[in-house]
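Presented as structure tokens, the chain that follows is alone, the form predicted on its own.
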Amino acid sequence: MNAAEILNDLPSRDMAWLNSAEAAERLSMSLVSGVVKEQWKYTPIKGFIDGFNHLPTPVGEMANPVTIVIGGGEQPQIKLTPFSDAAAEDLDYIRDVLHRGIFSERYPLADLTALSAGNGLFIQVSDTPEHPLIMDFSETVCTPVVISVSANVHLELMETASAVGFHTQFIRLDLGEHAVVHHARSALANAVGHWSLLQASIAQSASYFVQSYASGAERRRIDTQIFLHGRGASVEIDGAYLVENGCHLDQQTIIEHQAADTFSKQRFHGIGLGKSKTTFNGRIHIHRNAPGSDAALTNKNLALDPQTTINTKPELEIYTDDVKCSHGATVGQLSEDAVFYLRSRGLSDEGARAMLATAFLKTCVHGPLADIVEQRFLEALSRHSPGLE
């Protein structure tokens, strides 16, 4: 794969905020390192780079790429500049996260999605706003957005991503100290091509709560990475997934202990329907400096076809002695017991079994976004399982 073709086709842009020659060199050389290839065997990224060159017209003149709601009107509190409109400081700060972290050889369509974007949208939450902010990534487009959150402030934050194009997204999330998140995501439509990177680091005690809820698409990646910098930094982490016939979802976490007394735990279950293909891909790394560490990660799926497929793979990297960490991963069908008992019931048998897949998945599923995903859950296994009331 030829970097230098695939830019080619790329829009130019003067964009104060990115370093295009760097970004491009580092791009020829991810494209072709081990890491992207180990990363991507279950899902070929050459799929996700054609998407490229199949956008709309020139990206960065879009207005509105990505929707802003701030619940209740205007706050005081947050503050949206667009890159293109930022201080020189704010723009140092912007550059300084994005190369410390989602400019790597780990994710090589970061770069292209910066590209591509030729603009983003810097968020300041300078102090606990009384409403929640929502995101929607509604356009096929490109767009990177960079949320800073001052310490002890209180978050509400909700993100869809609503687009049926192909479509990338990237946002960085810096907590400051003390400060909590409650972040609900969500990916429910059946999009032609998706990638998305949630990278969050998390400063001494403050906490992150993330809910996040997918659906298969043609083509579905979704990146997570999670740095506890900070003493005492927290995450937890549901997440659910249901991926019907003929589609494709592809997760990857990867969540850093880099401070002593940090702590995570992450539980998602999905289910495959029909010739479905998912991958989940939990990865913990416990570094030499984080003593005291304590990290849990759960993983359990559903193939109710005997077509589907299911890879499923959870790690631990520990660098030091004195931790608590514990995954585990399992694939498997309804329990017949089960489903005999609610047949006794006087459920069909369908509908028993769809029952049943219903209240595994809602086991993970709560937050502001509930009733949407349940819904949207609901109405992929009826159209598997008709007998469902």
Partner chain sequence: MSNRFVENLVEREYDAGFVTDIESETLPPGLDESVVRFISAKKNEPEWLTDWRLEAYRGWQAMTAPKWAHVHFPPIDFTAISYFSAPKSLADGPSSLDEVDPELLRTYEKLGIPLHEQEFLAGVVKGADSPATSSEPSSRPNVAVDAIFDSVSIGTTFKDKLAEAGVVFCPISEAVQTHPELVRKYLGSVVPRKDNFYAALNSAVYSDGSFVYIPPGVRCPMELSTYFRINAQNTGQFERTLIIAEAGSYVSYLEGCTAPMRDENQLHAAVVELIALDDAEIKYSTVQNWYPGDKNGKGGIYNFVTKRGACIGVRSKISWTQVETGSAITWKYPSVILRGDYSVGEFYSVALTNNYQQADTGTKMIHLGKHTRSTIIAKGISAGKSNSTYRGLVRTSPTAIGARNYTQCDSLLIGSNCGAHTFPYIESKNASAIIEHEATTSKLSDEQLFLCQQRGIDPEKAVGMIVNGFCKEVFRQLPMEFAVEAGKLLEVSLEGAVG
The other form holds:
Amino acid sequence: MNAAEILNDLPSRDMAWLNSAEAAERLSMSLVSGVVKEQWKYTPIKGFIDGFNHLPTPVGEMANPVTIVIGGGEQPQIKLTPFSDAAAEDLDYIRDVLHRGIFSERYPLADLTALSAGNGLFIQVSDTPEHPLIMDFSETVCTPVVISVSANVHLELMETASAVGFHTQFIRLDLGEHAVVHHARSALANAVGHWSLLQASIAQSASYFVQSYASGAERRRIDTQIFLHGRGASVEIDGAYLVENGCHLDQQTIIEHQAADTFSKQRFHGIGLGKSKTTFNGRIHIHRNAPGSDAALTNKNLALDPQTTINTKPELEIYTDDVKCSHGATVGQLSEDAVFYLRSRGLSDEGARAMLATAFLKTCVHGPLADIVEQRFLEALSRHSPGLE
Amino acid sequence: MRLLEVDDLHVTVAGQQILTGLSLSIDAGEVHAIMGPNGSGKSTLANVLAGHPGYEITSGSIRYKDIQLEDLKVEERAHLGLFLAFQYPVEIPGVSNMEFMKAALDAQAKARNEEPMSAIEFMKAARSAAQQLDLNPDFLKRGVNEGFSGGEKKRNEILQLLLLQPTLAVLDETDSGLDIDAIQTVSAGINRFRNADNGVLLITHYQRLLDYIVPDVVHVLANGRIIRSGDKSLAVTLEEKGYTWLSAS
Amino acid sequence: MSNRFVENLVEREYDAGFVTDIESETLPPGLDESVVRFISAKKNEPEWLTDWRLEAYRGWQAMTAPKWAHVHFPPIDFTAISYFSAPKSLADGPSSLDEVDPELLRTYEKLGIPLHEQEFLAGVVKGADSPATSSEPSSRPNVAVDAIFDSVSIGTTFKDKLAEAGVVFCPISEAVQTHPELVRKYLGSVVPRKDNFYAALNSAVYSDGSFVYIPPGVRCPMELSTYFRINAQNTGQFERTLIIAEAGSYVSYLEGCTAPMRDENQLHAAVVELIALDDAEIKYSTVQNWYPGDKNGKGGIYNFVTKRGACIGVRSKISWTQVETGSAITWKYPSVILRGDYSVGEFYSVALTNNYQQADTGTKMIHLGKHTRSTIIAKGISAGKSNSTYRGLVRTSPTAIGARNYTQCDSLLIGSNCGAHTFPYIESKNASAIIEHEATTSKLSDEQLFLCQQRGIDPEKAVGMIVNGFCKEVFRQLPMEFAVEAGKLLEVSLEGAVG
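Having looked at the form predicted on its own, could you now put up the form predicted together with its partner chain?
Everything in the complex follows now, all chains and molecules, and the chain you saw is the first one.
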């Protein structure tokens, strides 16, 4: 792939928050980088890049591509500002966080998204709001969103991606010291193409809880990168996913333990049905200056059909000895012993299997989106084997 | 009334012959105990009765309530009131004990064309059964056998027995791994279950359990066949002299 | 753990670092087709083999060195390496070990490698303090040894006894002459000539190595062993090992390696191919103790090795066991292609790195046949400023119905400047497969150390004990003679740990 050709098709414009020449330069570097090649081993990046050509034009003019609902109406604690209207100092902040994180060689699609988007949304949460912040990415566009959560603030965030056309999201979340954020997110639409990047930076003693639910799509890739950069910062992620016949899902998480006594725990359960392809890559990186880190990851997969493909790659990269780290990954089927146990109590074979499959996913499903997600997963399982109740 | 009639049963597991002509009959109101050394085929018998797919009947027959059992699916046998208390109860994370038992009761009621138990009735029944077995009611909310101790798992099997009220209960080494207090609690549950219309098949390695649940008939299983049957005293003799006594005589 | 302790840990002695002063015939550095032709001619190879090498060489020229491994080193100048070196005294081809230069024999004696048939494998670890001649008499089983010195084999023991059983164990250069049909059939059949950069290089310039053939139904009467020694300066060692186990046969094969301490990095790029037919079993054990470089990271061997086995036959089994303590850089993934139904692949590994050593090692289990099974147990120990990486691939293809894998990777970190990494790739294309992977990382615990010390065990011994315990599952897989050596080797590698 030639970056010049790709960029040729994109609208070229200068934006105060984005140096487009720099972005283009970075993009051409990252498209040939070994890191990117490895990260896109199981999902061809080309399909996503092509997607940018099919975006409605001119996307840059779309002022408000994300539907934001603030429970209970407007709240003084939450301030929304399009990048284009941001004050000079806010713009400096936006540029700074974007350049520190998302705009790295690791994520070429972030640069493409920024170049295509033209604008973005800056959300400041200065005090604990009474109601959740709800965002839906419903349009066939690309949108950068920067959320800054001040110190000591508690925030409940619900985020859904309901667009069915090609769309990309990138969300940058900064948690101040002692902030607590509960983030429930889902990507359940059968989109033509969907790339999402969630990047969160967690300051000292702040806690970030994520519930992440995904289904397969024609083409879906979900990247998550968490920086635990303050002492005692923590993140817990529970994820559940179900990939139906003909669908594709690739999820990659990176946890960067950059400070002492940081904590991370991830649990992902997923099911592949029919002829589907599922990839999970979970990487834990303990930096040299992060003694006392505690990190755990489990990824369990069930392949329920002979043609199901599941790839998983849990990674550990550790540069200091005073750590507690573990990861586990499995690919398997429903336990026949458990099926027998349920049948011996009178459940039908199909009923037993459905109960076990749902339970397997439900282990990782909770929080405000739980009902919708369970419902969706159950529907998909019944479509797959119609005998289920 | 005849509940179970096993005739000259031959069973293989993974190509290996385990049962070699086992015959057994149990009438309603009876408790039978099957004892035998390790590897004699005790658990195979239990699993074959429940219809475990890993076991192949090569010859012989099993009739249960005058129905040919071999032809029935695992769940169909359950619907007809055949219950197996597992030697190693399976853990099912994510499915709560309540959810699991309600699903089982509903499935059985449906198969018998009965009205399903209401949620309130069920809660009551479950709580009362838990109490009888000395189990904390919180236990009902936990995942099926998930993180249970060995003793809790066995008590959970008896809890299901009390709720499902089967006609024939096959208890596969329910006493193994239990301390003496737990054996008494579990035995009390089983004794509460037995009546003139149902039957119990106790499979055990030790005579100890039979101090609390007095059997009508004791069978000794060795090398895949019943080599001796008698009353309760047979178990006592066995305990004194060991299984070698039988093979020697 | 005190800093002092960690600092001292890097003080490690390398016992096998002496140089044998012997006259050698060594090619000038550089590689072109004439070098390939020279090596081939030197070995009196048939034309097909010369062509085979040239084809590999041309393939290699078009390839670039791989960069994906988690190791860092300046680019290797392949023109600065000599591709052939042999002791001059071997030029006339001594017909028996009695004719071999005594200086060479002394080298092996110092290393504890028995080259006289009445002797026994005493060690690949210790030098002069445990010479082979001091081994106890015949209570220990015999081991047949093929000794490779730089580019050539200096001799193979117990050939006659093995011949009685129909077993062929000889230098591969000899096998090309005596069993050309077998070499031609199987050479490159598991690791194709152009499989990867280093395998292609090896195929072009390999000088010698061991050849093993076990006829149908034969259980090899003794352990077979090859001992590799790099002596000459600025030379690369490119050996090639080929083991064929016919239907129903069994063989256990061991290899050991050492090299002198030199300031330059030396390249060792071997290829090992194993072929197991129906019901055959090959057990391949390695104790790798190449010179690891000094405590500042100067010198040491680059050990870039391609090892692969093919379980062609039904119910065949290949088991790799490795204890990797040496080399500046290790890049090695002994793999098994499980083609035969019900075949079994195993990988047991201990990789210990200290100072500036880097190891990127692991395995690939490629499940193709039905009900194939694989087990991976990998233990990594990192100390000093070293980095140890497990990299593995478990793949089940659509044909691998009922395939099963279990992987366990544990890392032990000693000191806060080292790194331990795990990169397992799991690719399942078969829903009836069950794959399980577990990994843990922990540090050498102060409490364990304290307990040992409180009971009067000195800290250095305690570290040795704890590390040995950590590796026990792997050591258990080694043939007895080697298990003892491996344990000692770990202790030596961690020697000077506490002052």
